[in-house]
Amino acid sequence: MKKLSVGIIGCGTIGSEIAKACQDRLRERIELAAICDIDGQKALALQSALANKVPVMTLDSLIEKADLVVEAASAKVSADVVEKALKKRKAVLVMSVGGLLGKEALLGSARKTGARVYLPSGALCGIDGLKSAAIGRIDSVTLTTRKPPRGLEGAPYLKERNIDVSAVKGETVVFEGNALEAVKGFPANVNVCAVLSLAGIGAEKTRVRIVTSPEYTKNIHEVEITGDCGKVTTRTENVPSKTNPKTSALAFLSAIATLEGVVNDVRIGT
């Protein structure tokens, strides 16, 4: 059986732990044909820490050469290898979905090349339920993040509002508004947001708390959905990835999970 050819965008956190599982556990099926990152450092570090070393090639080059690009790298690009990746009929792993907020007909061109998009759930539960209750009427999706200090340090919106999370006391509201406004002001921090929103009612409608207190020691996602379905309600306590505080260890896991998925002939779940 053919190996499915994957190349990495980004070499980060996540990206280096979708690229060792790709040598590993999902060696079988799949190939880690190349991989790429706007840091050349990152990407000569992952190259020499892998098992089986793979090429480091520019964006367009490894679209070109996989048959499943995986973006891993940031919003502010998310869109854009998503654009080029469909031109080219390869099908394409989401990791930074806040960069597809406002760009859904993005989505809606995969549909006329025939490739796939994979968006996978990330760092929280429930999606599967939300998109189950989305075939009937939802009324509302919630979604409450509580993070801390260190995980939401850097974020634009506290910068523009000269909000010093290292200073919080004690349990705090930093951010109230719509998962449009939440990407916007925290790119790096609630890519969930985004996964809920296009599985949802959208992300004008889907409304987003973050909460901070220097006593957290995870980063929790409490979603709260209402509907025709009833009341469904997910908390899920994460524990942040040694490398990078702003990211969970559930979001790579998520998306080598769905990797094995789209390779796997058997499908479980929603």
Ligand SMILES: NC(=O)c1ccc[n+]([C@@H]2O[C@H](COP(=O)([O-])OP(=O)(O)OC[C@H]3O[C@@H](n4cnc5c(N)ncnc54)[C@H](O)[C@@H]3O)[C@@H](O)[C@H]2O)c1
Second form
Amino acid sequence: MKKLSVGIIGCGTIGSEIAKACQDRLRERIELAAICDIDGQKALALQSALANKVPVMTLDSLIEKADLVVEAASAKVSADVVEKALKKRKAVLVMSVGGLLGKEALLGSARKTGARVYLPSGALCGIDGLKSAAIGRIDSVTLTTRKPPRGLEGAPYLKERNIDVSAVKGETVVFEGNALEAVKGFPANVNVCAVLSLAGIGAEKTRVRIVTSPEYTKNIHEVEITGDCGKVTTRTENVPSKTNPKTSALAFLSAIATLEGVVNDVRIGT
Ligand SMILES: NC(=O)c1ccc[n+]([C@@H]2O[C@H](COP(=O)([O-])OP(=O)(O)OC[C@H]3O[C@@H](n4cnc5c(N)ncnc54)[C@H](O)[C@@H]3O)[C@@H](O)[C@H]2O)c1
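Return one more block: the form predicted together with the named molecule, after the form predicted on its own shown previously.
After this comes the whole thing, all chains and molecules, with the earlier chain placed first.
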């Protein structure tokens, strides 16, 4: 059987783990065809860390070469990657899902091209229940994200308000609003609320709270869904990844599991 050829855009924490999995766990069904990074050094570092050599390409030539394009780069570029991949009728898996909010029409255009768009659950549990609940009526979806200060540092929302999270004492709510506002203010920190919005009742109705404390050591996501089906509550206590404290280990594991689902014959779960 022909292997699915995968190209990865972004050679950081998530992209590197996915690349390694393509050459290890997924190697029977997937071939890593190319990698790309805006920072040439990152691409070369991943290239030399991989067991089998893979070409470093520009974004456009990677999209040309791969059957499935993985975006693991930045919310600034994810919508552009989806648009370019779909134009070439290539499947695309997006990690920087926040970059798609407000551009949901792009996902509609996937239907016209016949190409698939994959949005992994990421570092959060509960998307399965939300998808099922959304077949009926949903009254509310609320995400409470708890991260240590270093998992929020650099967020535009904090910079604009001169909030120094490293000086916070005790448990502090730093943001409350809807998912659209959350991804604008915290583009590298709360991609999970974008996935939650797209699977549920949309970004304007999905409520988000971001809490920090110097006592926190994990990235914790609590989801509460209420609707006709009843009440669903999930809590995911994530270990931050070693190379990027903003990113949880479950995020790249979720991407690897999604790729496995693309090539597997049996689909488990909703
Ligand atoms: N969906 C989720 O649950 C979830 C969870 C964690 C992170 N994320 C998102 O996934 C993305 C990757 O996360 P990460 O932890 O690997 O980040 P990272 O900072 O470790 O790596 C990102 C890499 O992408 C590269 N990059 C940035 N812009 C690029 C561009 N325009 N073209 C090519 N390469 C580019 C950077 O140079 C860097 O090497 C981020 O946008 C992050 O916010 C999503």
